[in-house]
Amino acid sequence: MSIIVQKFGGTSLSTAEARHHVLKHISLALSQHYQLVVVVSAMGRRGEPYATDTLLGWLEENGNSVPPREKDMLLCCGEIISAVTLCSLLQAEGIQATVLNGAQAGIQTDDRHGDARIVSIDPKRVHEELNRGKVVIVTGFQGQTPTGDPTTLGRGGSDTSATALGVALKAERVDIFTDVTGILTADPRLVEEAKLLRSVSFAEICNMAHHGAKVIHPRAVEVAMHANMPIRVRSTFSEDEGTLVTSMERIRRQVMDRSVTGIAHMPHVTQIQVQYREGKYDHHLQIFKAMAHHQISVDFINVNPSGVVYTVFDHVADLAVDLIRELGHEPRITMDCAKVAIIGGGMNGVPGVMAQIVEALTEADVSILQSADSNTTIWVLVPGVDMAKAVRALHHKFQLHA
C-alpha cells in the first residue's frame, strides 16, 4: 500500500465542525487504501487555549524568562494536545489510531531550541504502526536533540515536519490542509479576481513563500524539492483537489509555458542606503558584520564601489540606523516600503517582461525605488503606500484573472 502524509494545520483543528472536515479527508484516504500518517499543529491562533501564541503569552504573563529548553518543552504541548483529540475521535469512528511525538517518529535535530533544524528522520517506528494497520498521527514543528531533549522547529514546522517525514517514508505525497483552496495568483484581500493555481513549480512557490505568501513555509517545500516530492495545498473545508506543487519539468507537461505565475508583497520594509568614498570596500564588510552581530536579516542588497543599498524590516531600522552612524556614516532612509515580487519560472530569457512591470507601475503611478532579479522572480521596492497598487496593476498587465 502506498502511504500519503496529510498535514493539518491549527484552523483546521481549531472547531469542532472543522475537525468533522478532518475525519471526512482521512476516511476518504483510507478508503483509497493508503496507509496514513497525519502531521497535525496546534489548535487554534492567539487567545485559543492551546494555540502556540497562547501559550507564549502564558509565559509572558509568568516571568518571561524561561530557558530556550524549557520553552521547547512548552510549546510541544500544543501538538500533543491536537493529536490526542485526533486520536479520541478516530478511535470513535472505529478507525485504529496511535500518536506518536516528533522524538518517537524518530525525527533528530540540532540543539537550536526554538528553530532547531532536522538533521535525520528514522521512521521505524512508524512504519511498524502503519504496518499494523493503524492511522499514525505525528505530532509537527517538534523533534528531539541527540541527547533526547526536546525541540521545536520555529514558524511553520509542521509544514516541515510533514514533508520531511513525506521524504523518509517515500511517500506517494505530501498533503497540506489549510483554510484556503489552494495557491492563488495574488492575495485575495488585494487582488478580488486572483484566480486558484492548480499546479506551481517547486520553485515558484518557494519564492511566493519567501516573499509574503503564507500558505505553506518555504522549508517545507525545499525539503520536498530536493526529493521531488509531490505537495497538495488544500482546503480542508472542501474536496477540491487544490494546488499540485511539483517539478518545473512536470508542470510543463501539464500545462502551456507562461511567463509569470504570481505576484507576492511584503510590506513594512524600510530601505537603507549608505554612500562613502569609492575604493572603501572594508565598510561593506563593516556594514553587513554589524548587522549579522546584532541578528538583523538584511534583504534586497545592492553592492557598489561607491555604496550599499539593502532593506531591513521596519520594527528593527531604528537599531540598524544607530550601528550605521557608530561606523562613522550618515545613512539615508525610506522606511514603510514594500517588496512586490513577480514570480515565474519562464520568465527567464523570455525579453519585455522587465518593460511591461515599468510599464504597469508607471501607468498606475506607483514609484520604484529599488529593483532585483534572479531566473524565476523580479522584486520591486515601492512606496507602501502604493503596495496594494502595484500587485493590482501587475496581476492585471500579465492577465492572472484570465
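I have the form predicted alone already, so could you send the form predicted in complex with adenosine-5'-diphosphate (ADP)?
Single chain only below; no partners, no other molecules.
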C-alpha cells in the first residue's frame, strides 16, 4: 500500500467546522486505500487557548525566564492537544487511530532548542502502527535530542516534520493543508487578485518561502526537493487539489513560459549603511565578524571600498548599531523597511524585468532603497509603509492576476 502524509496547520484545526473538513480529507484518503500519516500543528493562532503563541504568552505572564529546554517542553504541548483531539474525533467515527509524539515517531534532532534541525528519522514505529491498520497522527514541530530531551523545530516546523516523515516513509506525496487554496502569485492578505499557481518547482517555492511567503517553510521544501518527493499545498476547506510542487524537469515548460512566478514580501527589516572615515582594509571583516559573533543574520549585503550597506531584522537593529559604534563607526539607519522579492524560474536572460520593476515602483511613487538580483530573483528594499503598495504594483505590472 502507498503511504501519504497529510499535514494540517493551526487554522485547519481550530474550529469544529474546520476539524470536520479534516475528517473528510482523512476519510477520502482511506477510501482510496492509502496508509495515512497525519501531522498536526497546534490549534489556532495567538489568543486561542492552545496555540503556540498563547503558550509563549503564558510564560511571559509567569516570569518568562525558563531555560530553552524547558520552554520546548511546554511548546510541545500544543501539538499533543491537537493530535489527541483529532484521534478522539477519528475513533468516534470508527476510524482506528493512534498518536505518536516526535520522539515516538523516531524524529531525532540536534540540541538547538527552539530551532532544532532534524538529523535523522527512524520510522519503524510509524510503519508498525500503519501495518496495524491505524491512522498515525504525529505531533508536528518537534523531535528529540540523542539524550532524549524534547526539541521544537522553530516557526513553520510542522511543515518540515511532514516532508521529512514523507521522505523517511517513502510516501507517494505530502499534502500540506492550510487556509488558502494553494500557493498563490502573492500573499492574498495583501493582493486580493492573487492567483492560484497550479504547479511550481521546488526551487521557485523555496525562493518564495525564503523571501517571506510563509505558506510553506523553506526547509520543508528543501527536504522534499532532495528526495524529489512531490508536495501539494491545498485548502482544508475544499476538495480542490491546489498547487503541485515538483521538480523543474516535470514542469519546465510552465516555468519557462512565465518570466515571473510570484512576489514575496518580508517586513520589519532595518537598513544599515556604514561609511568609513579612513580606508582600512579590515573594516568589512570587523563588522561582519561582530555580526556573526552575536548571531545577527545579515542580508542584502553591498560592499564597496569606502563602506558597506546591509540589512538586519528590526528586532536586532539596536544591537547591530551598538556593535558598529564600538568599532568606531557612526552608521546611518533606516528602520522599518521591507524586502520585496520578484521570483521567476524563467526570468534568467529575459530582458527588461528590472526596467518593469523600476517602472511599476516609480508609477506607484515607491522609492527603491536598495536592490539585488540572482538569476531567478530580484529583490528591492522599500520603506515598510509602502510594502503593500509595492507588492500590488508589481503584481499588476507583471499581470500575475491574468
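Residue numbers count along the first chain shown, from 1. Here the rigid core means the biggest group of C-alpha atoms that line up within 1.5 Å when the two forms are laid on top of each other. It should be emphasised that the depicted structure is a prediction, and the values quoted were computed from it without experimental measurement.
Engineer: So with the core overlaid, does the Cα of residue 63 end up 2 Å or more away between the two forms?
Structural biologist: After core superposition, the C-alpha of residue 63 moves less than 2 Å between the two forms.
Engineer: When the rigid core is used for the superposition, does residue 36 move between the two forms (threshold: C-alpha shift of 2 Å or more)?
Structural biologist: No, shifts by less than 2 Å.
Engineer: When the two forms are laid on each other by their rigid core, does residue 370 show a Cα shift of 2 Å or more between the two forms?
Structural biologist: Superposed on the core, residue 370 moves its C-alpha 2 Å or more between the two forms.
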